Amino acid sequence: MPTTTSSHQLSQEQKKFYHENGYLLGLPPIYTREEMAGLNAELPNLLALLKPGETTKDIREWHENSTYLYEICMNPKILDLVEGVLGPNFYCWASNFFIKDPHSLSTVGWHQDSYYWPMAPNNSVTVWLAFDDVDAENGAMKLIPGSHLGGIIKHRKSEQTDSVLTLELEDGSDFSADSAVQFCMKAGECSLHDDRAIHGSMANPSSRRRAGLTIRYSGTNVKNDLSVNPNFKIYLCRGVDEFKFNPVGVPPTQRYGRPAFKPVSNEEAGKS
């Protein structure tokens, strides 16, 4: 993989890996180990308003409420290394924990993020922030370089009932898991893919946790259908939104909280 400047700006040379592959790994810390641990210190906060009957992916969107998660997705490290992909002029719109507890079934099949997206045109990057040290051993990530260059592929539902998503990518998609990238990160660490990039990951069989943010943004040419997900919001994160395509959220004051309404999920903005 190229490396970084230590300014956390993309290289020409990591934007060319990037747009040719989809994803970059590699790349400096965000945290160091001791922010990392003050903020999984913090995490049981916001786990405390999980309601009766949730998990963890219920955790959609909390950034509009929680200054916890907010100043993590305005995070100048993290905007340098969006900006280097999207260019001057993007938003912050999602952000999801995915938590496999040790010895935990749950999977998350093939698929693109795209997919399930109410949005266009594609011009979106996904932001995996490693709470944990991730590697194949607790079920982190893996994705397919170059797939992102091959258009959106039609997905079926799942059949597999520990799949965390209810669709995945159809049998017989012109697709080789074989050349599948592992990824490994440090807590702290972090990873960008595209959105159209596919990718997925396996159960979690050892002792140790793995929990990732996920963070979206996009150019601020993308524009959310307001039909679909009608409480889409947009926080401004670099330069100027020309187009005004998508309402714009408040940020939050209060340091743990959650949205009013239920986000809409995955599953509910996916294509059946």
Ligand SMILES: O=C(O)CCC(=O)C(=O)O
The other form holds:
Amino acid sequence: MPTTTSSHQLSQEQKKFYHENGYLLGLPPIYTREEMAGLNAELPNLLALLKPGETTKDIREWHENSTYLYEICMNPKILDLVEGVLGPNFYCWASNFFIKDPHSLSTVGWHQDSYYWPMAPNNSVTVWLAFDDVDAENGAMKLIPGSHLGGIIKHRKSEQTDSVLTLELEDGSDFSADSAVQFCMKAGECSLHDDRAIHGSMANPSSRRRAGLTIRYSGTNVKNDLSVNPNFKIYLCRGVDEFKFNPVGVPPTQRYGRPAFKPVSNEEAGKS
Ligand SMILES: O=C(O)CCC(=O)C(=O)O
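Please move on to the form predicted in complex with the named molecule, as the form predicted alone is already shown.
Everything in the complex follows now, all chains and molecules, and the chain you saw is the first one.
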């Protein structure tokens, strides 16, 4: 993994690594431990907006109505990292939490994000921002280096009842997990991964929570299929949108809020 400086602008070596391997780790922190403690202290205000029967998995696209999340999505340090892989013109379009409570059986089956998204071409990156220290003990995410270059593979219906995704790839038949890299990070750090890279995560048998916020960014040349995901909105982060393929969202004004619409689930948006 190429080394970093305190700058959030990626070096040529880091950009090369990302394009060859489909991910980046070892990046300078986005938030200090104190700042992260502050963000974590605010989290209950969002959780309070969940409706009966909903879980943290349902906190999707709430950046559209919460400045708390919108400001994270637009953090210039994060945008510098994203610009390093997507180039000067890109937008943010999604955010959602992946929270595994202590002793949670919840897993995330192996998958490629782009299989779930009605978007083309593949020019998107996910920032996974750690709200907790994440490691092998509490089920940190794993990714198969270079798998983004192997094409999009047809996913199968998940056999795992504890998986938060219903479509997944099978280790051994679709790919080999032998080379998987685990995304161990401290709270306040983030990773980047390509929308075609195969990744997933195991359960959290530890007594520590494992929480991360995923934020999705795409180059302005990426078009969403509105017939599949009609609520899709973009928030330009850097540069200009010379394509104007997608509806533009209005930034939020309140600290905590949720969209009035029910976001299209990954499964509904996914190819099957
Ligand atoms: O947090 C996880 O374990 C998985 C996250 C994920 O699938 C993603 O960032 O696309």
